[in-house]
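Just the one chain here, the form predicted alone, laid out as structure tokens.
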Amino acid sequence: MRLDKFFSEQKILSRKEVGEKLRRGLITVNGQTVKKGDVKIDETLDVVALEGVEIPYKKYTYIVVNKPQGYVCSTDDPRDMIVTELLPPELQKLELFPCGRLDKDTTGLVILTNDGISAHRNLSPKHHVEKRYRFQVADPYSEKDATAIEAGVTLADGYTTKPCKIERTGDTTGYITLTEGKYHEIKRLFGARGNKITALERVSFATIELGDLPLGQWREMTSGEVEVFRG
């Protein structure tokens, strides 16, 4: 890889800015000052430093965000706040996008990445990636309701949902685990039983857990989580 591409691909410096830094002797490769941007490097082995600070190569970035209500899972929306605005400027410029969507009034785990291949794989129905949500409904629901939803429900548009799992934690609360993500699916599932979702939070995506990440905050995925996500 060319040295100038190393910086520009990661949105650290533009190629023009790389040229300026090179002329000032502020970029080194393996401890040696470099003056030309077309120098070829091995991005996985060579040590590149900018103004004395080592810059590791990261082709892709993987972020977990705890989305608050009021944010939309989009990269551009003229009316609403977008989930990428929760990130600092240095991450916003990486052009990350949400892997899947949460409704505007749903909170919880959203994955932001620029790895389109892995995002597509995780969202593909054939891979059956589990998404787990904590929910609350307006009225008490019964074991019969839970069993009916778990088996699959034929919605108003004629679509029959895939089987899911419900763990009851109270008369109006519980966890539901899905392997698909149809539009407003959980709301429509309980709506088909005459009930209404009043609170919904995604707590896990595959084996990636929201944990104790505060609302509105973000963290980078661990290496183990990246491995799971990339499959």
Ligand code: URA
The other form holds:
Amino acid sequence: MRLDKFFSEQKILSRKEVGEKLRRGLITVNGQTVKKGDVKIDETLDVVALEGVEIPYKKYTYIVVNKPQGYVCSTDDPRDMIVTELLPPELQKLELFPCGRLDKDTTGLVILTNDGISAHRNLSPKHHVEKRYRFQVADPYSEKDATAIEAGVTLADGYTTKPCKIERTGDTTGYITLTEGKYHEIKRLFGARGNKITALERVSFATIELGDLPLGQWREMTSGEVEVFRG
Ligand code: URA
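Starting from the form predicted alone shown above, please give the structure in the form predicted together with the named molecule.
To see the whole picture, the full complex is given below, headed by that same chain.
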């Protein structure tokens, strides 16, 4: 990779800024001052430093955010606030996108990344990635409701949902784990049983947990989580 691309791809410096830093002798590769942006480096092996500070190469970024209500899972929206607005400017520059969608009124775990291949693989129905949600419904639900939803429900559009798992925590509360992500799926599952979701929060995606990340806050995935996500 060209040295100027190393900086511009990671949005650390623009090509013009790289040129200035190079001219002033502020960039080194393996300890040697380099003056030209077209120098080829091996970004996985060579040690690049800017003003004496080592810059590790990171091709992709993986972020977990706790989405509040009112934000949409999109990269651009004329009306609503978008999840990437929860990130600081230096991360907003990386053009991250949400891996899957939560409804505007759903809270909880959203993964933001620029690794399109892994995002696509995690969303593919073939991979059966488990997504767990905490829910509350308006009216008490019965064991019969839970069993019917778990087995799969034929929705108004004729689609029959894949089997899922419900863990009851109260008459109107519980956790539901899905391995697919159809539009408004959980709302439609309970709707098909004459009930209504009143609160929905995604608490995990595969083995990646929301944990105690406060609402509206973000964190980088751990290296273990990145490994899970990249498969
Ligand atoms: N199911 C829904 O109905 N809404 C979500 O946001 C996620 C799953």
